[in-house]
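Presented below, as structure tokens, is a lone chain in the form predicted on its own.
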Amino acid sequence: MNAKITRLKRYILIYGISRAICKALGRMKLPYVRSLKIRRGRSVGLIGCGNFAFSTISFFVSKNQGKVFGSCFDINSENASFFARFYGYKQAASLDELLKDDLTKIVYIASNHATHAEYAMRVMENKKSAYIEKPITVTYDELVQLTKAKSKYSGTLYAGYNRPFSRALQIIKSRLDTTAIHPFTVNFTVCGHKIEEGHWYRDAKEGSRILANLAHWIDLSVHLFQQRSKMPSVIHIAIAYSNPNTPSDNISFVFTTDLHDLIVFTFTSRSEPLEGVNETILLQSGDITAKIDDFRELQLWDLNTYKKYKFRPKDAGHESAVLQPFRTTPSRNWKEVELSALLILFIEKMVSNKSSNASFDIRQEVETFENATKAERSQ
């Protein structure tokens, strides 16, 4: 009990009172507790009623838009019923009922990883937009099929990779010199959750922790590359495994590029972090040196200037990412997300084969992918 109280106190300091309590309520699932937000419509549906959907997706939608919830669906009907009661969803529905609801315009997908692409395609087939929590797909073939569906149907696709939306990244990007091609040196050090044997993350069909976790920082690297006027042609990848029996846990890998970038990733999960995922990012490019401490603090040096920013509550970009469908300004370019997905899947395959070295030829990989999607469309 003391450990739980300590954790709650720390969460209040990090996330603020309302979200910390929401995280706790999501785990306890008390049936008599309700959200007090005012009802405003029925435009949002939800597939997958787990902790992330409760304390992040539904929390931020409710906080900013009020009760705009239509139907929610989960293979565990008790989870769906709890969501419907707490957040004021119109109903805990079947999947078909959710998809046929004409008032629902945007569907958030936060189910198990292996179902993301399938659900997104069904959502678009029913003329709705889909917000896909990471990863957007777990296989290359799924990415091809998803791209085909995106070109066929009218609904918009949104991706749940949130780090590019953080205030720290927005500040850094505003200070980068995009008129020149300065190499990036970036070091990501991440303490992730300890995942026990038997957890659904360990199911082979769900993909490894490359897809489940490290995808965030691989995606962020692609986003940083896109800030320049020129992308690398080739990303050389070197991977070091601490334990070949669990190759995607406690792993380190390095990107080097033909533009002289150096990106280093270290992911450790040997014990459960008290405050959730903890990350440190050190970045240099041109005259900029920046250090992000768990998205709670940013230190930024620019030649002879220095400034420190504090973010309370912690801002890893979740709120802004979740609200993409409600913004009038454009969200991320989907081609950037596709490139990110291709690189993530490439590394996933390397880890699956326990490969230590490979090169990702961006032009070749994109061309092959585009040919695959064209072939699919012509069938």
Ligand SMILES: NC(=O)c1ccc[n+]([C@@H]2O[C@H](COP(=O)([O-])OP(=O)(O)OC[C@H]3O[C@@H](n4cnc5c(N)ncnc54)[C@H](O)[C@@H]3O)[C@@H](O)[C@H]2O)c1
Contents of the next structure:
Amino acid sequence: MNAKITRLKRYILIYGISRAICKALGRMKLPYVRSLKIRRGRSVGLIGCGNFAFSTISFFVSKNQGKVFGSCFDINSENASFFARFYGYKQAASLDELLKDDLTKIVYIASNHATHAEYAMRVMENKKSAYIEKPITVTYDELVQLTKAKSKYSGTLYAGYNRPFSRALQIIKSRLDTTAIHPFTVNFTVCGHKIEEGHWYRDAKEGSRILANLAHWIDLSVHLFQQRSKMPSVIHIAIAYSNPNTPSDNISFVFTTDLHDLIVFTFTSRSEPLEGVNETILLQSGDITAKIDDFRELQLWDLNTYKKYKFRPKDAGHESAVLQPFRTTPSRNWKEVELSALLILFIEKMVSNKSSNASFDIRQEVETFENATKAERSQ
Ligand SMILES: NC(=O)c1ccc[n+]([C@@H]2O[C@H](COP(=O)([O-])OP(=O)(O)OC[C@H]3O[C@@H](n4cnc5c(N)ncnc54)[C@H](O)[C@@H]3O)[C@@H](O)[C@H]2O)c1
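I've shown you the form predicted on its own. Could you give me the structure of the form predicted in complex with this ligand?
In what comes next, the whole complex appears, and the chain from above leads the way.
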């Protein structure tokens, strides 16, 4: 009990009172509590009514858009009913009811990883847009199929990789000198959740923690590379495993590129972090040095200046990422998301083979992928 109270107090300080309470309520699923917002339209659908959909997706949509909730679906009907009651979703629906609901324009997908791509394709087929939580797909073939669906149907695809939307990243990007090709040195050190055997994340069909967690920082690296006018041609990847039996836990890997970038990732998950996922990011490029402390603080140095930014509540970019479908400003470029998905799947394969060294040839990988999507389209 004491640990729960300590956690709640820390969450209130980090996330603010309403989101901290929301995170706690989402875990308790009390039958009688409901949110107090007024109803306005029914354009938002949801597949997968779990913790993330409760304390992040529905929380931020409701906070910014009011009650725009149509149908929600979960294979666990109690979870869906809880969402309908708490957030005022019009109905805890079957998948077909949700897909046929004409008022629904955007469907958030926050179910288990292995279902994301298939649900996204069904959403697109039904003339709606899809917001896909990470990972976008768990296999290469699914990425090919999803790309084919994207070119065939008119709906928009959004990706739930949130860190590029954080204020810390926005500030850093505004300070990068993109007129020259300065190499990046970046160090990501991440304390992830301790995930027990038997948790659905551990099911082989859901992919490893590369897809489930490290995808965030791999994606962020691709986003940083895209800030320059030239992409590297090749990313050399070296992986160090601490335990070959659980290869994607307690792992380090390094990217070096032909543009002389050096990106280091360390992911540790030996005990449960009291305050949730905790990360530090050190970045150097040109004259800029930046240090992000868990998206609660950013320190930024260049040759002559120093500035410290505090983010209260913590801002890892979740709110802005979730609100992409409602913004008039451009969302993440989907080609960039596709490239990051290809790199993530490449590293996933390295880890499943327990391989330590490989090179990701960007041009060749993109060309092969484009040929595969063309071949698919012409079939
Ligand atoms: N962006 C982030 O920072 C972040 C953080 C946490 C989780 N997530 C992602 O959110 C998603 C959900 O994670 P979570 O932590 O909420 O897990 P969770 O276990 O709390 O929720 C998953 C929900 O999906 C439902 N579900 C399972 N199989 C389903 C199926 N076939 N069809 C429909 N619903 C199904 C479950 O019943 C459950 O309600 C995952 O993709 C996860 O990676 C993202």
